[in-house]
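This document opens with one chain alone, in structure tokens, the form predicted on its own.
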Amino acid sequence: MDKVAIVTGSSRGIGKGIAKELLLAGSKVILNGRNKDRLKATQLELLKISKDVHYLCCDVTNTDESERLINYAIDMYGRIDIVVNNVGVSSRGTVGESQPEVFERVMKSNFIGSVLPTIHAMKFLRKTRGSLVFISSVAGIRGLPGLAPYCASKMALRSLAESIRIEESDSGIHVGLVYVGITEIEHNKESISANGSSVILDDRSNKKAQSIHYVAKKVLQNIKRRRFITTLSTIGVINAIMQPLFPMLVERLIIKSKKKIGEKSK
């Protein structure tokens, strides 16, 4: 898999974990975040596996910065073959509760995040007939309760794959879009609290998550197979089979799970 990929929001997490896999299966990655310390360390880690890694520290929620990311992994290589958009930051609390700001903030991250990277990564992905990936959650399929903010970015980025897939149909260019369930998180991730603070995410380990390297697997299996949704946890499969054939059972069920779904999140 002789590919050049580049793995947004990639320092830590399943971003990292992304990383990795395409690099053991023979890519080349540039990894991108905020945290030159996180990304310098990632690096050296990742450098085990292949010399083929290096990283650039910006912020894709800017243009130029985005664009900057693009033009480094041209200059680079002199191509791009894979765009993951993994970019992200979570929230909690309901939506009465929530300033204004958390709204802003979490769209920008998550939404406009994937989405500069993605229009100055596509002239590019025309020529290499590559795939462009979104990393999204089962919270993306249904609104849920307290999450009010993450939901809506990530159910955004359906309807932005789906008119990519549409308007580059002729190109060639794979679209994917994977619903991550309830992953394990590294030490001291954060969330943005309803007040705008941040907060830091429980320890998953004694939950039933799923393994940053079984979910990054599965992405590589989507790009591999250029498949467009793949879905990773049991209940967002009958999530998403439920919800558009009985919505309101599926409320009633959530309403009842309101306490069930609040405890799992933090």
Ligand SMILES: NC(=O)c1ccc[n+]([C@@H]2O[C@H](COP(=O)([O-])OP(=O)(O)OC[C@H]3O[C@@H](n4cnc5c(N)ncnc54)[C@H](OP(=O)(O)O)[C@@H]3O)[C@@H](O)[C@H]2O)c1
The other form holds:
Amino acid sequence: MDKVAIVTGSSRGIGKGIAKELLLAGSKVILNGRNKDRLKATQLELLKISKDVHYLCCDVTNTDESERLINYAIDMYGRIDIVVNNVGVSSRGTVGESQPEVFERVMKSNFIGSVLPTIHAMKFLRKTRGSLVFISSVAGIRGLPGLAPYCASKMALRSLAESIRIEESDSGIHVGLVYVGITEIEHNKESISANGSSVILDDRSNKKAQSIHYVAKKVLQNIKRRRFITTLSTIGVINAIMQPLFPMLVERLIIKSKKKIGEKSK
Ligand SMILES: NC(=O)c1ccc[n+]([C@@H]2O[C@H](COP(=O)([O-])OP(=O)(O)OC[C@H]3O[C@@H](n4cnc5c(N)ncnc54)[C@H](OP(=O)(O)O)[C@@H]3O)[C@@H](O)[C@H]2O)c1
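If the structure you just shared is the form predicted on its own, then what does the corresponding form predicted in complex with this ligand look like?
Starting with the chain above, the whole complex follows.
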């Protein structure tokens, strides 16, 4: 897979895992994140796989910086074949207890942070009939308690992807959407609490979580097979089937297990 790929938010976690798989498959990769030291360390680690790994430190929620990221790939390689919109932050807390700014921050990161690189990359992806992939979450299939900003931001990616698929149906761009289940996290991963402060998430090593390697492989499969939707984890698949058919039953089941969901998403 000799492609040129940009993975937003790839200095750690799932984004880094996707970048690694792309490099192993023979692609050239532009990493991205806001923390330069972390990016440098990740690049150094991935250089062991391939020399074709570069990074641009920028915030994808800023329109000029997003454009800079896309132009960086063009300046470097003259083409873009794959854009994986992976940047995302989660939130905790009920709607009633949340500060309004939590919604703004989560939507800006997860939705606007995916829209901006997409807008700037579109003309280049048309030239290569490339892939545009959005990293959603099983929390984006239906609204869940205590996660409303996150669910809404991830659900918004679905309608974005649907619109683009139709708008670009003649241009040959592949648009993929991956619903990721609960996955391993790197140390010090942050979430936004109801009052707007950052909280460090608990380690997931003793919880049932998908491996980053597994998720990254599935993202590559989505790209190679040019699939629209890839749903990961058993609960994700069950939810995706049940929700459109029996929404009221799903709601009742979720109300019953409200406490458990709160615990699992910590
Ligand atoms: N982990 C899970 O269980 C899980 C489950 C379902 C879906 N997902 C989704 O998978 C994606 C990755 O999750 P993760 O757990 O790997 O997250 P993570 O460990 O927090 O990593 C996020 C990455 O994005 C970068 N980033 C954040 N905001 C950015 C911005 N505005 N501009 C540029 N880079 C930015 C971070 O680096 P800097 O902070 O240095 O910018 C980091 O490299 C997210 O969309 C998430 O919603 C994760």
